[in-house]
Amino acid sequence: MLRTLLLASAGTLLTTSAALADCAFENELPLSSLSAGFEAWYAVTDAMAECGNFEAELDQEFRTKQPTGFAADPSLYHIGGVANGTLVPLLNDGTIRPLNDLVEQYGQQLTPNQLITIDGDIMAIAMMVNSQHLMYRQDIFDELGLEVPTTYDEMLQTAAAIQEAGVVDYPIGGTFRTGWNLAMEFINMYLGHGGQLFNADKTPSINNEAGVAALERMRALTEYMDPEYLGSDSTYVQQQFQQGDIAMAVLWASRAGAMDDPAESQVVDLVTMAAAPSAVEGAPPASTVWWDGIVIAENISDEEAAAAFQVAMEGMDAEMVQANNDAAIWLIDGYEPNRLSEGAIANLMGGTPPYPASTEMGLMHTALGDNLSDFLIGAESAEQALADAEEAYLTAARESGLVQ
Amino acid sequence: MKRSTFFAFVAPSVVLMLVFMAAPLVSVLIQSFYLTQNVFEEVTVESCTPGFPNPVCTEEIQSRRVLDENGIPVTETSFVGWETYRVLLQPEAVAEAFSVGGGGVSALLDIDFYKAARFTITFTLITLPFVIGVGLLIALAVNNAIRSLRGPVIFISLLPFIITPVIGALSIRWLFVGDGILTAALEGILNEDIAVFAHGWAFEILMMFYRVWHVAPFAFVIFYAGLQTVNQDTLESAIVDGASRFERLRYVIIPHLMPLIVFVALIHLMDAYRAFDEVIGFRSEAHRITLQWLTFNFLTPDDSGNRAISRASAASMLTMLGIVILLIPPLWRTWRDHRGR
């Protein structure tokens, strides 16, 4: 009995030291991180854990925990996983530190694309990008001899042809769930129409021609969708694809890998990625670019910050990318773009704008998500729905002190 | 019991109730009259984000929170009186809706608060008789079942009550969603495409059905216990007098159960008015919202970390006020009965 125990512990020791050997930096200080819980973050935090003394918290509700966790003194977490939007509250509260010195000392291998710079200060290190782009069923398009749509008008024509052929339940899938998702769709479409969300004084400016056009276009798309589209989020659209219910959708790049997962997908190798359609001829793809990356807390000692940064660099190195190439569209050196990343790269090449994250954008996103569905269910005109969204935004912006 | 002993026994619960119920309530009440705002400054910022092949750098004017010397954001709290309630209730818009040329009821229901209140009130009042009726039916059925069957029947009828509300709502949603089992079966029979959750009324009916299914077992347990104490002599003399089954129910059993019916009604009014799980489980935000969900929505931080605490406080105070108003009739009745004795 004793012998087995000893053997077992010797075994554990061996594996630990073997794991530690994978990490060039041996970490002595206890460190922790809080990030979202999708595949890429599992890959990165697992690689960070190889340095020892590191505890990762992966939680899809991280955005509600992060601002308070980082505001504590000392901060509850050393490393934070953020995206464009979730960086804003941390920046606003001043709870993350500039990384210029650390990058200079330990971050030589980082590419300029990874440095999220605000007024000359590097505030975050990006590791991957995400973007909504077109996914379509190659086999259906080949069979019907369809061209890949590059504008939404073409997408509607293609959808009509697919519906005519009756090969799938619904030609189009869409992340139109009321709330965050629906607002995101509108923002993509509105920016694609060349719209500006705000006036110079932070008052809203969406109730205009571009806004109405964007909404009308969205309603035209819903004609080809599952009629329950207002409850359809990314996971739902992903499943519709996997089960062969839809032929095309503008969906997040991070969902592309799931199409080829034989355990849950019936359309392995049949889904092809392309740039998101443009809202008007010649405009950039009607989508936004998002990034995910890490930040380091302000309220920790400099030694801890240095250790945390080095651990994070180990987690985001080429070795990790090679082991998890398909988990994300990595910005890290060593990433091999493949079939699944074509859409996201085409989006970037086409000049898709970054998501305009800011304090007012958070309020606008909520206001849009709460008010636009009234138009889609036919309860209101487009102008009325947009006016309601403007009103909701103004109320919230006045309450937060953003607009007087 | 001596007065001092009584107080010694009651004191811990009184203290706990003050700390955990009264104090938060007062603090929410106070918060609903105050508004905490951030102080912003406008700064021109050049920010760079990933692009291909080179990063995209843009220069723009951003609103940034002002930090004090300790690096903590500066906030200003001011007394605003009824302002937050006014923002929530929008009396001007209501007046306009009902003035000449206004949009009438449909314009009123376009305002989130009234939209939520409309559904919450109908939801509460329509489910109430069903909960009491179904609960009573099950109780009578079980009471008349063969003794050996009673245990299993009670167990099975209690199951819906044990299920966590969100999960229960979700499972009903899954039955009726696009390719759910029941929808697929209906589509097979009728041979046409059915989308249950594309209609507001379908949400409304299913949400009420779910609530009755979930709460009826509670009413059943209470009524079943009550049925065990019905005076058998009275029942027998009613039979001797030639009372039919229905007359015995109407003139003996229901009067006996009346205090319990009032009790179940009270509990149900309180619970149903706070309906929340149904909205989440059914994903009905586009079609039907409740007052409690409205509060939740105000409290949920967006990506940029903004929350509407004052409006959330005002909405919860209004929700509480609504419950109190709904509870007045049954409480009045209980008080009258109590005084009558």
Contents of the next structure:
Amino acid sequence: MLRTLLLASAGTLLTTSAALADCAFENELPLSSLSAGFEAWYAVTDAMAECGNFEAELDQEFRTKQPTGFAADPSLYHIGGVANGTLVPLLNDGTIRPLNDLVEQYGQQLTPNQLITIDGDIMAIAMMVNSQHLMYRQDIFDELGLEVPTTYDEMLQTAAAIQEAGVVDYPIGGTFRTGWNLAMEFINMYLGHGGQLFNADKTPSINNEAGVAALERMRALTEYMDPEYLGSDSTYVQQQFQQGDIAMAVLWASRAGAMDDPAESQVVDLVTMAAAPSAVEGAPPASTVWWDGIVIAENISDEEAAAAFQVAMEGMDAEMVQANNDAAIWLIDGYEPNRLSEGAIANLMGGTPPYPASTEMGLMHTALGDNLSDFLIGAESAEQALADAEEAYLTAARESGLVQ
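Which structure goes with the form predicted alone, now that we have seen the form predicted in complex with the partner chain?
Since only the chain itself is given, any partners or molecules it might have are not part of what comes next.
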């Protein structure tokens, strides 16, 4: 199942100047990476840094910085941390290199699930599966006698009961930050309603009954969130959980391990994972499946590419997984599933689809993120917000030659 899914589909610096004993490859070239800033990437880049001469930039805005950074000549980064959707702009720009020779020479330990192959070339190495699934406070649910919601209707009913009990500041946390996060929430909900994002000619298909239903469900959820939800991203929701401010949220599996970090969490062992709620009864969990992994820049020397790949392999080895088993749902040998991975695995078993990464999807994601917030705050109708998003997409698609 994982193989089928995979093939279908502000900044922190970590530095080191000396190779440490735990790295089998002693790197002598200055190397750098740019990736997201969640727990799994900290674990991987920490392991990479053990090889020496390596600087990692971890930044939640990596998706906007990578295209420019990799397009520079020479590239500003040697290694990029990517996922389904963020790989596409780099592919389109030709700023990352095929990895076939490097895999043959230095990647014998990699599993088939990890090799992201496009048109016969290995263009990325996947390290983990990620998905937005339900996280909820088990102690609050037990205290109030609540059942785990399996649909969004049930989630809203559960939120009302939690709000009435007054046990947390806000029953629900949501990654509704205007831009990429808000678009992701709509895509999950829209696909969950059975919507199709495009017509056969790549024109948009979102201003319809499913689109309106998705937006209305999203606005209903905001009634139980922090009023500043349009500024709420994954880090904010994670912190809401850790500080005991919310009772449930649909949040990335990559954030699950942080709930049990005693150094920063007040809810250790209290947050349970489950499948994302379905948008409609009987439908798959309203989410998408992603992979995260690495790419190597095109605009660097072959010597740098070989060193960067070997450093990346050291960061993605069984030793790293054994030390950070709970930080992700790893695709690396040595991973042992645990309670923190139950939600993402339930999504997979429930039929959650892969994120539909493509060039047109990148344009649609941007158009949605820029145009849906007006509906949520009551400034315009759902139909108008969707029409605005369609028009923004069409403008960008015509400029890029995707649509005539």
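These numbers were taken from a predicted model, which means no experiment stands behind them. Numbering follows the first chain given and starts at 1. Take the two forms, find the largest set of C-alpha atoms that superpose within 1.5 Å, and that set is the rigid core.
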Exercise. Superpose the two forms on their rigid core, then report whether the C-alpha of residue 293 is displaced by 2 angstroms or more between these two forms.
Key: yes
Displaced residue check between these two forms: residue 374, CA, 2 Å or over, core reference: no
message: If the two forms are fitted on the core, does residue 174 show a Cα displacement reaching 2 angstroms between these two forms?
response: no
Residue 333: Cα shift between these two forms after core superposition, Å, came to 3.7
